[in-house]
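There is one chain below, alone, in structure tokens, taken in the form predicted on its own.
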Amino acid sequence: MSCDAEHDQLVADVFARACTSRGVLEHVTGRWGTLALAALAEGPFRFNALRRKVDGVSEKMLAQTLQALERDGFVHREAEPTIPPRVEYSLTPLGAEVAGRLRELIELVEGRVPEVEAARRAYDEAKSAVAR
């Protein structure tokens, strides 16, 4: 789907409501998408191992997230024809590139948690002073 109907080539614009890139960004940056991609950056995972790694995600949400990421070309699903089926998830080259950038963001956020906590305390103190 072209986000810019005036041109034959695809011009992605995440700020345009109907642009495909917005949905893709939602898949990547949603809570579970980010965590699943970051976890898969460590290597391939079977479904239940990935679910344990991404603490708090339900089976249904992880399945939906992996399906969306697979459809978008970020995740590869390998199913071996065994009984029961052995399914493993890994990143595609595109997924690895995106996950690398997400890891940078995650590391930045994790490294700045003390500053975030200080900002929250200051905000809460200022709000409670106004409410008095």
The other form holds:
Number of protein chains: 2
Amino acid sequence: MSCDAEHDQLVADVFARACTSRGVLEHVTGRWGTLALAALAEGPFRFNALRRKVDGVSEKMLAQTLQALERDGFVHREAEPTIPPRVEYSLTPLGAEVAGRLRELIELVEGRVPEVEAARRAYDEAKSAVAR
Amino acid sequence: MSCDAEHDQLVADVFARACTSRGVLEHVTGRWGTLALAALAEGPFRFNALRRKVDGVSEKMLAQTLQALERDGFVHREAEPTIPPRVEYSLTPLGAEVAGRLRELIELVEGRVPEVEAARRAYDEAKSAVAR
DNA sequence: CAGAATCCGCAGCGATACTG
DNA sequence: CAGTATCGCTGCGGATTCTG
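For comparison with the form predicted on its own, would you give the structure of this protein in the form predicted together with the DNA?
Now the full complex is given, and it begins with the chain already shown.
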């Protein structure tokens, strides 16, 4: 699973694919990528509207995230060359598919939060018991 | 979607849940979390076996990742108190569910890598065209 | 309004060495 | 073998400023 290019040529592209998908996955599942995708799943948004929806994100990170997602073909960027500029972001069909899968994962995790919290308590208790 | 505790008490736990799930999601989807979960989906492994499977991970990060996943209740850790120590990691039922969803997402993304790469090329080309 | 550019701090990572 | 401890450094991410 290494990304170093010290492999036979035949397996090189296999690793390239694996590494590409890893990179893409990090865009998608990264802190802001998840939130941006989730927000856009509700419909198209303009930059600052998105910024308000994904509360806590800085301008820089939102721009960075959107660019990465646009480059990967998950997000469509529609700019009207007016003054003031008006730019709308929306999901591409591919983006919508990914957002859907992501949503399933998120909903599974969110539904299990109580179990996770119980597991956390049990774990922490066991730890502190050992400490004593 | 803020995590700052400056909200009414009624909505506080809603945010707490949202933030908890965000944290959990970052454990799961983070660079090493993904790989660890994917590796464990194939079966139980001992520490160093896992380390070899998830090639490129440092001892420290693997230990850290596994602890986070264990604390969240996704991974079970079975230690035999022998010398030398023998520790086996495996997925809990909950972990298996999450790994499954994760796998669906990964496979979707991997299957679409060609499209992503095409989108990247188109994007980069458009960029450099503007530069000229 | 939508971004690009710049500066900077510090969390987090990796490498290394050590322990039970 | 399965970790913990320590340290140096990189790079992520926030704040700020500037442009079209």
